[in-house]
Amino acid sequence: MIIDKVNDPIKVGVLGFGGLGQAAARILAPKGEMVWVAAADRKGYAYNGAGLNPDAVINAYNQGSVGYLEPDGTLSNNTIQDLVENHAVEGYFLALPNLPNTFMADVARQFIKSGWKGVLVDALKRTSAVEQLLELQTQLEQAGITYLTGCGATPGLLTAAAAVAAQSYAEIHSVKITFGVGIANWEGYRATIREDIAHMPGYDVETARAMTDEEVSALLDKTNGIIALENMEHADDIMLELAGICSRDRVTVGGVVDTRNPKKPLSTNVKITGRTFEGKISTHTFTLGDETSMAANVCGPAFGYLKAGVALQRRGMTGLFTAAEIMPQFVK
């Protein structure tokens, strides 16, 4: 069956206004097929049924919160609870900090008692957090939503390269992910970086969720800016299992993040080595251009799958999705 085209613009918020909530509305501003109309912070959100601009929200962000918009901006200490429930949006990126461990499922949890029902995207890291949006599988499809999960670049990107270079191959040995990130300012992506921080040894989420941004510093000093992680905790392992491509044990994630250069310290890549059913052992590998940025390889992905939730949402199916299963439409 062919997907049915989206005729009108659909609405579009962002949850989360750090560095990936201001690329997200970037990247959004030229889209025709998508229209941005809300953004959301910790104090405010604004909404605009027509669109907003991206200086003007990222100004008054700059300001406390996108709530000090003229005249678009609202105040708020329940900044999800007042946007979901007083105006109309059909799909929202949460581009938020997964900081604690249980925070996107607790927003997931906001949405399900609002009554909303739309589409929700996120760019999820860890297997344990994805592991309690499955608990809310079963509340989320009777909700009437339809979630996306783990549609950043790692998870979401390269597992999905995954999932289809998995296909040449009768059995997989082994799926490595290997990114590279590189940053001017590691101020300008405060949560993801300390996300990141959880990751070392010795740190967990609540040790770097903890941390001042002095103390952020003081460690980035010691390394000189750089972070270097192995066998982490990444999504990629449960949602490629989910999709039956190979048991979560055969899949590693590790990287470099460099924090003072905007130049990725190497590139990032997924290689996905199995046997063909002639018996022949191989190895398929995906690289990303290292002229693109973290933002556009996690924001981009982010709204593909936001533009394929929409189209199973007005189908009527609902629950919960991994990026590993449904594959992204391009947004124009």
Second form
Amino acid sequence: MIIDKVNDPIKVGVLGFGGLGQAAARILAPKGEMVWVAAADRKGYAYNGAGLNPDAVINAYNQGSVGYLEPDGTLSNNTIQDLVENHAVEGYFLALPNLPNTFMADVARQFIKSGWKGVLVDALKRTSAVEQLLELQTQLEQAGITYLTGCGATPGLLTAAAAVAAQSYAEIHSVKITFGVGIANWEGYRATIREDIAHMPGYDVETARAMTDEEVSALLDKTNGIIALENMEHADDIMLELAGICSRDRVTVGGVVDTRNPKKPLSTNVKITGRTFEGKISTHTFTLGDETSMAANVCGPAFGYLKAGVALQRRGMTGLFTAAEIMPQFVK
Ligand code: NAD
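Given the form predicted alone above, what does the protein look like in the form predicted in complex with nicotinamide-adenine-dinucleotide (NAD)?
Everything in the complex follows now, all chains and molecules, and the chain you saw is the first one.
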């Protein structure tokens, strides 16, 4: 299938305006094929059909909410619903925390109920969160929504790379994802760090969600700012299984996050091991450049998948897709 070219600039919104949401706004600014028209946080939203200015919106957010933006902001206790029902946006990147673990599926239900038609892209991480969306597959399809899930870095970019690399083999033995993330301070990415803490021994999503900022800082003081994780519940496994690459038990994900240094503690990579048709066992390795940030490796793919989703949507293809079954398109 050749996916149609997207001709008109796509009107894009970003839900959630923390670390990733703000990076998303900056990534979109120089693009010609997408125009950033909407942003929402917990307390308000901003909309301008001709395009928003990232600096102005970040400034308003730092005062408490994007809803303070003059004259395009609106304060609200129901930001997502109010934005979606009142303004024309073709696709949204959901840069929202998945706390609790049912939050993203609840947001998807909200979109279905609203009667909105368009493209949704998330950067969900947990297998159980993607499983909840799978249950909404038919409803999304009938509602006219094209929903692409797991479209960040891992899952996302690295899962898609594994799906491509698998093609050399007759059988896939293992997919091993190892990520290194460096950020200057944890407050820039509160949801990401809480969700990572939820994978630490002795913690779960609910305990991590309930932690105050002071408790998170105290925990990070004890670990010297480092979170080291292995055998994480990560949706790369279910996505590769659904794409027919290998069973989920052959996929493992772990990594190290340094919350006090933007330099990566190790190079993010995915290793795909398999057997070729000649019987040789081999490993392909795809390694991300150390200079690329988490924000670049999450938001870049998210918009590439959003563009692909719009092409699908314009051909009448709706429902749920994962980053392992659709090729992202490059946004100019
Ligand atoms: P953050 O904590 O920096 O920001 C979250 C934003 O969401 C805030 O602006 C907050 O106001 C807003 N928000 C919260 N509840 C809301 C609601 N009910 N309505 C509207 N807005 C609401 O978050 P972050 O660190 O940028 O992370 C966002 C998500 O991205 C997390 O779930 C994280 O796990 C995910 N992530 C995925 C990958 C990947 O590779 N797949 C990598 C990093 C982060």
